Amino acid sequence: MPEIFDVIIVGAGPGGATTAWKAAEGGAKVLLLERAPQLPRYKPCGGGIPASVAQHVEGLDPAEFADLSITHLRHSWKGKDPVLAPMATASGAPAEVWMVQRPRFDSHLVARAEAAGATVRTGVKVGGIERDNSGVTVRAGDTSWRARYVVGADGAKGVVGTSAGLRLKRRYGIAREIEIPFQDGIEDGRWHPQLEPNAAYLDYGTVTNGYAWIFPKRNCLSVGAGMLLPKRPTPEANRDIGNLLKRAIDSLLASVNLTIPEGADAPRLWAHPIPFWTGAEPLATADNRALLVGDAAGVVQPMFGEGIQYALRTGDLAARCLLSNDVAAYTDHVRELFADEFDAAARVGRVFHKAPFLSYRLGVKNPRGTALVGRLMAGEASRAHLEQRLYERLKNPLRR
């Protein structure tokens, strides 16, 4: 007979590990399954988390997992016309974004889950789930487990969602990313010698419906480019998009006199999907046996592709619903938390990408616009405020 749990969670990324941590902390018998043969394991990801997430998920201490915190954004248009903008709260205090490396961050969350009593199994490739009146069976090869509930935290193209009939019409963007090592260690107070300290770099104009970035980490730079796609691309279009994103990365690096290292020790250029937020769709099955969190649920902010903080928050929310046997309300709770914010971000993104240069000059470079970004990072403003501000600027471009 298969071992029986209260909750089985498939995928040990931020959403799945947080669900496991919080559910186990609440007294549930939890099994966390991870496909990778061991942890830590690498995941391509920009790795920026607004510190305001600590207002929503208790117990996060950046000293335990963050490489550093940034307090400035350096914007540019096709590598030129740069502006360095501080991020600040309404009181004037710095608004921080934690910079994390996913192997360390995800392993930290898994360790929190194990410390709370969750069972963790790595090297498990889940093949599917089977639901019935009394629970769920999760199968991986010849092995199976039983639980009252299953949580799909297995990413944008996860097995759980497909097996449960959730997010079958999901759509994606595409990102390419590389991590470039450097010797000057941030741990002793030194940043990359060619970059602004305490700053992340964002570049617009080289990618349609997207942007390029440089996120500093300890002893490496996460450099990437991504775009949201209006429709599923053909294989040929995928190759063209991949080449476009690579050129955007090269362009941004060249603007700060950097290049991708070459030779036998050159770092790998990764590609990964970015799931769309597609609005009003169920994120739990009608029988309340299966639900989705994080990228599997498509809770990715659709303007900048930001996903980690929403994975953490849906993981925390899922655990609360599971512990209270209130899975039926999970989808509504997700919509209450994120729908207005994400829908506004999608509208702002469409306006921005229809007139990107004008939006850059009137919005991104404007001091009031950069101040609003800081309040967004601090959790003191919403994308709806950003939307209103953008419309005001487009109606009256001469207004300061």
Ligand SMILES: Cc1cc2nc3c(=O)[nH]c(=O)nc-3n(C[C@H](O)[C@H](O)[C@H](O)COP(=O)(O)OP(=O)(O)OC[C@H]3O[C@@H](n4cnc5c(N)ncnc54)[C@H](O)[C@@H]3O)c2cc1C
Given for the second form:
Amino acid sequence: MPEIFDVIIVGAGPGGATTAWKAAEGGAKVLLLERAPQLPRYKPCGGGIPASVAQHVEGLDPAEFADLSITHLRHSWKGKDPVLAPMATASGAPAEVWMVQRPRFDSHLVARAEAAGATVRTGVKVGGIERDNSGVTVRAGDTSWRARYVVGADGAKGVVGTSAGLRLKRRYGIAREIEIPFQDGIEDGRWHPQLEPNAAYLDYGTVTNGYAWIFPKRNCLSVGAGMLLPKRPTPEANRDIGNLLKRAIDSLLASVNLTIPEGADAPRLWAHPIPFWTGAEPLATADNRALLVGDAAGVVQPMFGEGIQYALRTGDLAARCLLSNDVAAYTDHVRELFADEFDAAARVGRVFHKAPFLSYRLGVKNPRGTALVGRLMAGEASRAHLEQRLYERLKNPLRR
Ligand SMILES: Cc1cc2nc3c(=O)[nH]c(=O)nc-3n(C[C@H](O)[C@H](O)[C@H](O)COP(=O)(O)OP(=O)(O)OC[C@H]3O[C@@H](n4cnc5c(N)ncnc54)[C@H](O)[C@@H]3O)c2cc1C
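Next block, the form predicted in complex with the ligand, ref. the form predicted on its own:
Once more the chain from above appears, this time first in line as the rest of the complex follows.
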């Protein structure tokens, strides 16, 4: 008889690795399958994670996986008119955002899963799943595995969801990202000689429906730009978008006297889709055999395209539902946790992108506006409420 697992998890990113870690820690027999030939693998990403995620997922210690933490956001409009704003909670305590390099961060989570007893197999590209009354078969080429449950943690274009008939109407954004190495490292609290210490850079105006960023790491800068894709993108439009995002990256770098390195050793400029929350669709099958976490579930904050903390949190939640045999409650729990927040963020995003310059001047540059953004990053309980207030402020600029 083939070995039967309690749960097979497809994809070893933050969502899958957290599900595997927490399910194995709770006593489940777990198999984690990853397409990449070996781990660590690179995932194009800014790697910014609000430290407030530790309030929701137990056992995260940034000393084990983060390069550094930032406490300020430096906003700008087309590279100019900058404002440097601290991030703080309502009580004034500084709010941190961890800056991680994804290979190190993701490997750390996979190591936690293995230490808790999960079996990890790399170089396995899952092609699909079949559900029946007694469980699930997961297939990759000629090989198959059996389990009681399967978790799709296979990212933006995941096959588990499609195979299980979940999230068939997906909406995507696209981002381009490059990691520019530098030698200087941390000195006198300054990570890069040309950049503000303790700060991540966000630039608006060059990209419609999006923004550009510079996130500092210990020995490199993650620089990128991303935007929500039109509902029916054509190949030509996609090519134009690729060029537009590259120009946005160049222009942000130029505003701080930096450029993309050229030559044989030049780092790669990646492109990667970002799925977006579209609302009401179920995230588990009616027979409760298959469920989705992270990007595969579309749990990405629609204004900033932030997805790591939601991958961790849905992974943790999925593990709890699996361990208590309550997969039926999973979709409702995800909605209770995130729907208000994501819907509010989408509304703010729509207002912002309709009148970006006005929104920048009245919303982002306004000290109250930057304080609000700081509190959003602090992950306070009233996050959806704060987003709603920002939205009202942008709609009615004269209202106090
Ligand atoms: C350029 C860019 C910048 C971003 N910056 C940030 C940021 O700063 N902060 C933030 O919070 N979010 C950011 N995001 C979003 C964030 O990267 C994702 O939300 C996050 O990676 C989701 O984690 P995940 O585990 O769900 O999926 P992923 O990290 O995509 O992991 C999915 C895994 O599944 C594997 N896989 C896929 N298909 C198969 C298959 N068929 N069989 C087996 N394995 C498979 C993949 O190889 C991969 O390892 C960014 C996204 C992009 C594109």
